[in-house]
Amino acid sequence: MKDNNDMPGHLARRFQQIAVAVFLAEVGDVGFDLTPVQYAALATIKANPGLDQVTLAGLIAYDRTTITGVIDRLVQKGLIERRASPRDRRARELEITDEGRRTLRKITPAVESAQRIMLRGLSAKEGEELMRLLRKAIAAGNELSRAPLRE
């Protein structure tokens, strides 16, 4: 059996732990209580006004059955609103609120700082190479995920 540090799954899980810890610390330092998934959802809703929950789940590669909890928390925080779709009564459209826009403006520097901290042990060129390789590996395995990215 290989050492854990020779297994990509173990390293991916460790990097995810680090990424979440850094994100929460940076965002918390500027006074916000937002998880990485909530941030991804909020930013995606802002970029795609009126999208539905299923589409949102696909765009951020999040499980369709658990996206409701993310949406519920964003609604409770006053960052987004859910509205009945005029095209499909069963669907709910998502819209960012003014508070959601303000939050994104204020939180963006902390999110950008978190990304830099995550890569701080790498040179700029190494960071670009890591990002390229991560994108390549994720694209190759996208359909193996329980929540594949849908563009």
The other form holds:
Protein chains: 2
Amino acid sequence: MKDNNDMPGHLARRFQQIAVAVFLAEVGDVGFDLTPVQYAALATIKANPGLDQVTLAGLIAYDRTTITGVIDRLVQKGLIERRASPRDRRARELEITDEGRRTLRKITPAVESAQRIMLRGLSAKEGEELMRLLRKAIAAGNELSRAPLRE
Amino acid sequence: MKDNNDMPGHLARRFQQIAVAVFLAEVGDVGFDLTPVQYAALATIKANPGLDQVTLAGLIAYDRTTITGVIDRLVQKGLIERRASPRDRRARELEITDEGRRTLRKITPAVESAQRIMLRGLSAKEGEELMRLLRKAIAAGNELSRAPLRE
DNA sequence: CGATATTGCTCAGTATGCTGACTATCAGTA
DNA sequence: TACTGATAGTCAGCATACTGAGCAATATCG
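We have the form predicted on its own; now please give the form predicted together with the DNA.
What follows is the entire complex, opening with the chain shown before.
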């Protein structure tokens, strides 16, 4: 019987678990209540003003049914606005608010610190190598999940 | 602004997302409906007959509040039995059933195939290196999540 | 022995993620 | 233009994960 530690799937779960915990702790320490998922969505909306939900989902590889709730919560927190698109009445355009911008600015150091902490067991070179290998494996498996990356 | 692809946390999420999808697809293809989490719990119960829930949680790094539901579903599927411990009336002893054993045996090839597929973009050497780096990062971050590994 | 702390487990509540189904709308074509 | 297919979004339902609270039972220590 293979050990859990020889299963990339198990290791993936463990690493993600730690990554989320570190992110929440760092962001919480500076007084904000934002999840990794909400952060990625907010940052992507800021970088792509007026984008619709499907495009956003493709840019960060979220399922379209997941993104609904994430956006609900960002709207509820006053960090973004959701309004009907004038060009396509099915679509919703997303825009970051001033408060969203302020929040992003304030938590950026905590987010960066979180990324360092979750790699703290590795040397700089090893951290780079881990990210390179993850990127490569992810690229090869992109189409295997329901929420692939779309550029 | 850092790109998502430079964020280990984001890469962790993506890799895990793919890993789960591949696992479910492979196991589903041979006619079983078992999640990665349920599989790990089942295999660990088989390897450690009569263990209690807290010990199980520690061995696979699950939160104790998560394991309750996982065990409920394994019991409901008839794969394990949960009974009160004679030594400690707070604890529940877990035991795999014959059907649990049969299920494990039948899905093992699918589980192994899933592990290969999620690394299909990498050479054998790269796959080994990815697992080594993940293990190292996880070891250093073990205490940072609410559900650390306990041996 | 008795008060206190700790432990095993559960529950309510919240937030991802997914499957599958549905509505509304848009796009392409006969 | 009417039909057909595809697309944007939502919803119900299920399965992780976690926070925080609580109960029952055990362990520990004065």
